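As C-alpha cells, one chain now follows by itself in the form predicted on its own.
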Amino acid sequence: MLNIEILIAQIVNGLSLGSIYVLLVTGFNLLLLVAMIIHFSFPVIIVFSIYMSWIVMNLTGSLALGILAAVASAILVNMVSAPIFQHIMRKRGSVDINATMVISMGMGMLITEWTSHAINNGFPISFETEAVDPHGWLRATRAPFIRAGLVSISYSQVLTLLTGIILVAALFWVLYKTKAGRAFRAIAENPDGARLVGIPLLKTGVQSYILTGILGGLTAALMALLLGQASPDLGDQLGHKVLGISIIAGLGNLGGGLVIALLLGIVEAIVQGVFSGGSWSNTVAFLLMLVIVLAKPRGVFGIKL
C-alpha cells in the first residue's frame, strides 16, 4: 500500500511527466490533423533537439542558448522534412497517412543511430554537469520546493507543470481564437472545403511545421528540465506512447489526447510508486492501453478524421 503522502507527490510526479505527454501528443495530433501525417519520430526530433541543446550549453555554458538552440534544431528539422512530407501529400484526396508513418520511422531511425554514434559515443548525456551547468541553475532545481513529512516535490516538477500548462493554454488558444488556428481546424474537418474558401493547404501546412517545431523545442528544454538526462532511445521509447495515447483518445481528438496523457503520467508515478523498477510503468501503461483499445476500437473521446 502507497503511503498517501507518498501518494500526493506520486501525483505531483506524474502531472509534471503527464505535462510533457501531452505537448508531444499535441504536437503529434496537430500534425495529423492539418499536414494528415502520422509523425511516428516528433517525440524523436525533440530528443534530437535535447541533444543539441547540451552540445551548445556544453560549448557556452548558457541556459538561454541551450533553449534557443533547442527550439532551432526542433524548427529545422520540420522544415527539413516537410517537403519529403509534402511530396507524398500533394494528392491530399487519395494518399495514405500510413504512408507517412513509414518514412517518419526511417527519419527517426536516423536520428536515433546518429545521436547514438556521434554525440557523447552513444553515452546518455546529462544537464547536471558543471561544464553544461556552470551557473548550477539546473541542478538548483533539484533542490525540494515543498517537502512535509514524505512529501518532496521539486522546483524542476512545479516548474515544468506551471510552463507545461501555460504552453497547452496558449497553444489551445492559437487554434481557437485566432486566424491561423481557425485554418488549421477547417483543413482538419475538411481539406477539400478550406480549399474552396480560399485556404492556401500548402501554406497552412508549411505554418504547423513551424509551430510544431517551437511547440516541440520548448518541450525538449522542459524534458531537460524534468528529466535532466537523455539517452538516444527515449524518443523510441515515448514515441511508443504518443502513438498509444493517440490511438485511445482517439487518433487526431486534442482535447482526449490531453486528458489520456495527464491521466498516464499519473498511472506511472503511482506504479512507480509501488514497484520499485521503474520497467514495471511501461508494462502497466501499455497492458491499459491494451484493454481500452480492445475495448473501444475508436478511442475513448472518439477519431476526429
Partner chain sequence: MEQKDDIILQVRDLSVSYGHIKALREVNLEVRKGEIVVLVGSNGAGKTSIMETILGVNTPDAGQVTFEGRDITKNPVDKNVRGGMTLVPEGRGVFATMSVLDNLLLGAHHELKTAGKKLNFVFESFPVLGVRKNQLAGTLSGGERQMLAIARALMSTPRMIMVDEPSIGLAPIVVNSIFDILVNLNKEGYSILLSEQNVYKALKCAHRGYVLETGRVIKEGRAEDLLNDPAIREAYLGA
Second form
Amino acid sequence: MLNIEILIAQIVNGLSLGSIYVLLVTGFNLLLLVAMIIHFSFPVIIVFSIYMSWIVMNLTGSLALGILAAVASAILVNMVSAPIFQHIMRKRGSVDINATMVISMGMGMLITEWTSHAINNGFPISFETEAVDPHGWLRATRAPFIRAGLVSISYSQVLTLLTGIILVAALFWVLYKTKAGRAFRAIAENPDGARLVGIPLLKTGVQSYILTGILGGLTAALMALLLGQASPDLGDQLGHKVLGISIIAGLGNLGGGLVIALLLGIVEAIVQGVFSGGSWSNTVAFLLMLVIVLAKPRGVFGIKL
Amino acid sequence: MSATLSNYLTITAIFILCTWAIYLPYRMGQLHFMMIANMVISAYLGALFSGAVVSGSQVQEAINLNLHWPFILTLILGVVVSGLLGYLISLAIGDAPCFAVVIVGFAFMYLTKAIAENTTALGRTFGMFRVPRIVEGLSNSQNRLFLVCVCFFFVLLVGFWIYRFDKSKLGRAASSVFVDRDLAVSLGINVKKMGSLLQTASSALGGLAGVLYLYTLRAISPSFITFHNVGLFMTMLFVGGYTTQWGPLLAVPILWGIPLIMPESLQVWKNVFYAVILIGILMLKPEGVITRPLLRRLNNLVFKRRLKPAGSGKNLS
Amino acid sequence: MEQKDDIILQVRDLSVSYGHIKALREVNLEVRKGEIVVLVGSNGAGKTSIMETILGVNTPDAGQVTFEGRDITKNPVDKNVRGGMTLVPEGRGVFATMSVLDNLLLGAHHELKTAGKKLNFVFESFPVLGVRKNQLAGTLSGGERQMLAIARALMSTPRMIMVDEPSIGLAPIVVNSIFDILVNLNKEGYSILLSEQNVYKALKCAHRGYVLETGRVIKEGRAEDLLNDPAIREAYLGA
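Mind pulling up the form predicted in complex with the partner chain next to the form predicted on its own we just looked at?
Below is the entire complex, every chain and molecule, led by the chain shown above.
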C-alpha cells in the first residue's frame, strides 16, 4: 500500500540517501577530472574513515573528535595514495586511466581486508552503543522528527539531508566561485591548456586530493549519522554504485552525477518502502543501472573528459 | 594422487581459465567481469541438471527436476548458455568504454547473487550440493585424477585456441584497439564486432570454468560471487602480465600456491597479500612479469641455439 | 653593456628532442625590449617548440634561456608566467566550457588580488569581451576567441607576450584587426615574440625576424631586409 504520505516520507528518505551519493559521486568525479584517476575505491576510503571515527569515538566518547578523525583519516589516505597514482602516471608516459582503476581496486582490497579482519573481528560496527555515544546524541537523532500515522521521518534523516545540501552547495561554490575551483575546471577541460596558462598542475592536483579528502571525511560522518552502522563490505558496494552512477550520468559530468545520484537514492528508498527488504533495493538499483548502461554505455548526460 | 595436490592442480587449472577469460576482453582494453557471474550461472545450471540437491529444510519447496545429465552434457549446456548470455550483452556493450563494461559486470554479479540468494529452488544462501561425481562407479581418487586430466585438457585446448587468436590478424587488430581505439577505427577495424567476439568468448570461458569448479567442489553457493574473486583474477592477470597469454600460466600456480603453504595464522591475510602484490607490480612493472619484449628475448635465445647449425652449414657451402 | 640591458629574452644554443626526433637544433635568438620579433617557417619548422621550450613546457637537451637577465631554462611554466612572460597558444586555447570572465581570471591565476584593475583595463581595450563576460567562451566567434586569448595573456601582467600562429583559421579582415591589436600592444611597451605562417603580414608589422627550417635558424635580420630577401620572397611569399 503506497499512499501519498508514505511516498513523501520515502522521498525525503531517498533524498537524504541521495545526498550522500551526490557527495560520493562528486568526489569521485573531481578526482577523475582534476587528478585523472578513476578512484573506484574512493567510497572504500570513506568507509575506512567511518571505521577510524568509530575507533576514536569508542576510545574517547567524543563526537567532535570522531568527526575530526574521519576527516583526518580521509585526507591522510588520500595523500598517501596520491604518490602511488602520480608514480604510475609518470611511468607510463601518458595517463592510462585503466591502470589507475586497477591500482584503486587494489587499494580497496587492502582496506576492505584490513577492516574485515582487524577491527571488531570483522563484525559490523555500530555507532549506537554506550561506549561510542555516551551522551546518547546519535541515538537521540533516531527519534521521529515528524510522525503522521505510519509514516515517520527521523531527525537523523533530516539532519543528513540538510547537511548534505549544505555540503553539496559548498562544494559547488568552491568549484564555481573560487580560485582553486576555477583551476580545477580548467584542468578538467584541458590539462595542457591549463598548464600553458600557468596553472601549477601538481599543486592543483594535491589541492584536489585535499578537497576530496575533506569531502570524504564529512561524508563519512554523515553516513555514520544516517546509517548508524557500517560493515567492511559497505565500501565495495558503494564503490560499485558510485561508479555506476558516474557512468550512467556520463563520466566526469558533475551536474549529471548530482541528478542521477538523487534519483537513485529516491528509487532505492521507494523500493525499500514497497518490498520492505534491504537486499531488494540493491538488486533493483543494480538492475536499473544494468539496463541504462546497456542502453546508453556513454551515459545519459554524456562523458565530460 | 593426494587430495590436497589434486585439489591444488584442479583449482589452478580452473583459475588459469578464469584469468584468460579476463585476459581476452582486456586485449582490447575492456575489463569484463561478467565471466564471474557466468561462472556461477553455469555452475547452478550444472547443479540443477546433474541432480544436485538443496539443503534439508528447503527440500519440500524445491522443484526437483529429477534430471541426471552426465558431466559432458552439463558442460556443454554451461558453455552454451554462458556464451549466449555474453553474446546478447555484447550486442549492447561490444564497443563500450572500459568503465561501462566494468559496471555491467558488477551489476550482473549482484543480480545473479540476489537471484540465487532469494530462490528456494536454488537453495538460497546455502546453495546446492551433492553434485554427482564426474564418472559414477570410479573411486574418489580415480575421479580426482580424471578431473585433473579434464581440467588440464581444457587449459591446453583453450590455450592453443588463444595462441592461434593472438597470432592471427584478429589478435593484432585487438592490440591496436587497446593502444588507440580511434586510430583502429580509422584503419577499418570493427571495434564492436571485435568486442562482441572477445566478450562472448570470455563469457563462454567463464561458463566452462564454472562447471569444472562445480564438479571440483561438488557444491555451489552464492558466496562464490564476491569482490575478492575480481581482485584475485585481476591480480593474477596483472602480475603475470596482461599483454601475453603466458602471464596467467606463470602467475596462477605461484599466486594460488603461496597462500596454501603459508602458516595457518597468515592465511586470513591472503587477500591483503594479493592486494599488496597487485599495487606493487603496477608501480614497478606496469605490464607484469611476462611482457612481449621479454618473450622476444627468450625467443631469440632459443632461436639462436637452433639456428646455429643451420647458419654454420650455410657458411660451409 | 647598454645593449645587454636592452635584451629581454635571450636563447642560446637551444636543442630539444621528442624521443628520437630532434625538434630544435642549436637555436639562437633574442628579443629586445619593445620589439616585435617574428618566427617564420613552415609547419614543423619548430616555431611552437621554441615558444613552448622558452615557457618551460619542454625540457631542453642543451642550451640556455635567459629572461630579463635571469636563467629560466629549468623553470616550470607557472613560475615563468609569474615571472612575466606568457603564451597565447595556437588555436586560441580558450576554455570553451568556462565563461569569458573565468577565462580571463585564469590568466591572472597567480595574482588575483589585482585582477579587478586589470579586468577594467582589458574590458576597455576589448569592449566586446566586457559585453560577453558571462557568456561561455565556446560561444564566441573565432576572432573573439583570439581576442580573449590575448586578453587572458594580458591578465598575467606580462612584459613579454609570445603569440603562436594568431591568424590560423581566421578571416582576412579579422586577421588584420588581430595584427592591429598586437601592434598597439607593442606600442604600449609589451615585447612580442610572434610565430606566423602569414609571412608577409607578420614581417610587415615586426621589427626583426628569424627564419626557421627543420628546427634550425637559417636566416635572421631586420624585418624589411627579410621582406626584400629574394630567397625568402620565393620560398614564403611566392614571388
